[in-house]
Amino acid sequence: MNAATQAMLEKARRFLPNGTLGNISDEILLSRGRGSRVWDSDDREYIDYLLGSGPMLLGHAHPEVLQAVREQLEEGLTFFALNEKAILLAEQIVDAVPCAEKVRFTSSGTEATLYALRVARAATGREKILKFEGGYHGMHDYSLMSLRPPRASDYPKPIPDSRGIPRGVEQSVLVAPFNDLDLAASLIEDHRADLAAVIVEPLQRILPPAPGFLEGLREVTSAHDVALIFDEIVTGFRLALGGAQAYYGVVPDITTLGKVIGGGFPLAAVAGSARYMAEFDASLSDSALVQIGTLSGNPVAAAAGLAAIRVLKRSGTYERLHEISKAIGSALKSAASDLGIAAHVVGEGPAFDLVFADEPPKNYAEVLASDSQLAARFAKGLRSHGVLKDSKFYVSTAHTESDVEATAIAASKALTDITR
């Protein structure tokens, strides 16, 4: 680490809590990115599977996104009013996403999931929500219930994940294990008089839904007029143009979108059926749901999102993305198998990870039982061999066959290092 990097990290520790942005550690200081690669302040190059925690589905500094942003910058950065780019992006979302009839923009995924829950409460007149243990829905109080508890929950009682959350929030949240349809259906039935919504990541972090799980949730929520919310901040425009709901063929009432739709800029959205989205319409009621955001739908982010979607709509884009993702996953699995390490590639398409366990986990409790220390050492080892990842591998359309080969070599070296 050179002197300039050390000085900058010292400055971070002076001015930022714990010397970080609250995301990954201060062990790395990134300076630039291009395509599937990033470079740190010491000019070390990495194959990037962090991708800004997912937004960079086209890779870094995609020329068409940059051009769209440059053009918009000349016209204005933000207006706090309707603008053409936001309207056109909303149109693209409605065209692509099965449940979307209307769209309301926010600036972050946390805001989007918070408003999605509020919409469900407003529409149903009920207060409770059901979420799944280990499910990540941002950083608001309702999300930080059994996101990463140190032990399995005493279902349906949630475990708060952070200090500073009002105790009353616990009384409004029910928790069930992901992929346990029987228990979820039973809780929905028992609490139907008070339950406003079920919120679920259709691909929970890296855990695919069991056959029939999402379909079952759709059936039981419909039967009791409970809103089904798909949190597609991660999966929206990633698994398919229409997101996980198109990929899996299950349509929710409300969905949240983020990451990819901003093309690397802060932008997210709540979308859903006209019935639920009408709650935002002040012209329909004197007590409409209030939602104001200074940068919501700002034209720079919307222009970047429009450019990203134009690229994603081209023939063969998703087929190649899934093909490259599968090749990377196979390389990781082979590297572990060659060394006799019990590990499984868990995930879907361009979002997955190598989990160190005897069997692929199906829910959070089984992820908790996997060897997380070995996983952390593997991620650190990959970094030392020029591959950057955090909690999962995000794959972009910029990743190539050469990246697959280099990742396979790095994985083999990292696994060898940590098993000595």
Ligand SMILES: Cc1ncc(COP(=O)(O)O)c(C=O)c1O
Contents of the next structure:
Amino acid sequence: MNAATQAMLEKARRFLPNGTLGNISDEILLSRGRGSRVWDSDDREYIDYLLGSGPMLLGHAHPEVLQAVREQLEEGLTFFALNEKAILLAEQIVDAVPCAEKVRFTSSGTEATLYALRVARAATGREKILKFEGGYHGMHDYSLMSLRPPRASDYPKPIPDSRGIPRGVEQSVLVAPFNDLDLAASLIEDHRADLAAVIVEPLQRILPPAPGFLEGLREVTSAHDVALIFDEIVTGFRLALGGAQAYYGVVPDITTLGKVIGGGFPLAAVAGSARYMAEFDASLSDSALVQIGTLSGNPVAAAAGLAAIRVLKRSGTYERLHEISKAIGSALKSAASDLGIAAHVVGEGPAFDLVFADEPPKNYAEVLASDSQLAARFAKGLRSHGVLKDSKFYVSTAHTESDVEATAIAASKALTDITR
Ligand SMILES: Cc1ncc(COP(=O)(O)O)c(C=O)c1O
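Would you generate the structure of this protein in the form predicted in complex with this ligand, following the form predicted alone above?
To see the whole picture, the full complex is given below, headed by that same chain.
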């Protein structure tokens, strides 16, 4: 590590709690990115599967996104008022995402899921929500319930993930294990008089939905007029242009989007059917939801998102993205099997991980039972061999065959180091 990097990390420790932004804790200072690669402040190059935690679906510094941003910068950075780029982005979202009839922009995914839950409560007049153990919906009080519990929850009682959350929040959140339709359905039926919404990541972190799980949730929520919310902040525009709801063919009432739609800038959204989105409409009711954000629909972020979507819409994009993702997954799996290590590639298309377990996990409890220490050592080993990942592999349209080959070599070396 060079002296300038060391000095900067010392400064980080002085001015930032834990010397970090709260995201990745390990010491790494990234200074630039291009395509599928990033460089740290020592000018070490990495194949990047972190991708800014997902937004960089086109890779870093995509020329068409940069051009759109440059043009918008000349016109103005933010207006608070209605602006053309935000309207055009809303149009693209409504065109692409099956459940979206209207869109309300926010700056972060955390805000988007908070408002999605509020909309559901307002529309149904009920207060409780059901979420799934291990499901990530940002950092607000309702989402930090059984996100990363140290043990399986005593369903449906949630385990708060953080100090500082009022006790009352626990009473309005129910928790169920992902992929157990019978248990979720019976909780929905038992609590139907108080239940406003079921919120789910259709691909929970890396766990694909079991056949019939999302369809079953759709059926039972519709039967009891409970709002079904798909949190598509990861999967939106990543699994397919229409997100997981298009990919799996199950349409929720409300969805949350983030990451890709801001093209690398802070932007997220709540979108949904006209019935639910009417809750935001002050022209329809004196008691419409209050929701304001200084940077909501920021034109620079919207211009970047629009440019990203324009590129993603080109024919063959998603086919290539899924193909290259599959090749990377197979390379990781082979590296493990060649060394006799029990591991499985778990995920969907361009969002997956190598899980060290005898069987692929189907829910949070099974993820908890996998070898997380080996996974952490593998991620660290990959980094020392020039591959950057955090809790999963995010793949971009900029990754190439040569990235696949280099990843395979790095994975073999990292796993060899571990097993030595
Ligand atoms: C599924 C999901 N929901 C919500 C969020 C929160 O988004 P943000 O970090 O923009 O607040 C994330 C962030 O990773 C996410 O993956």
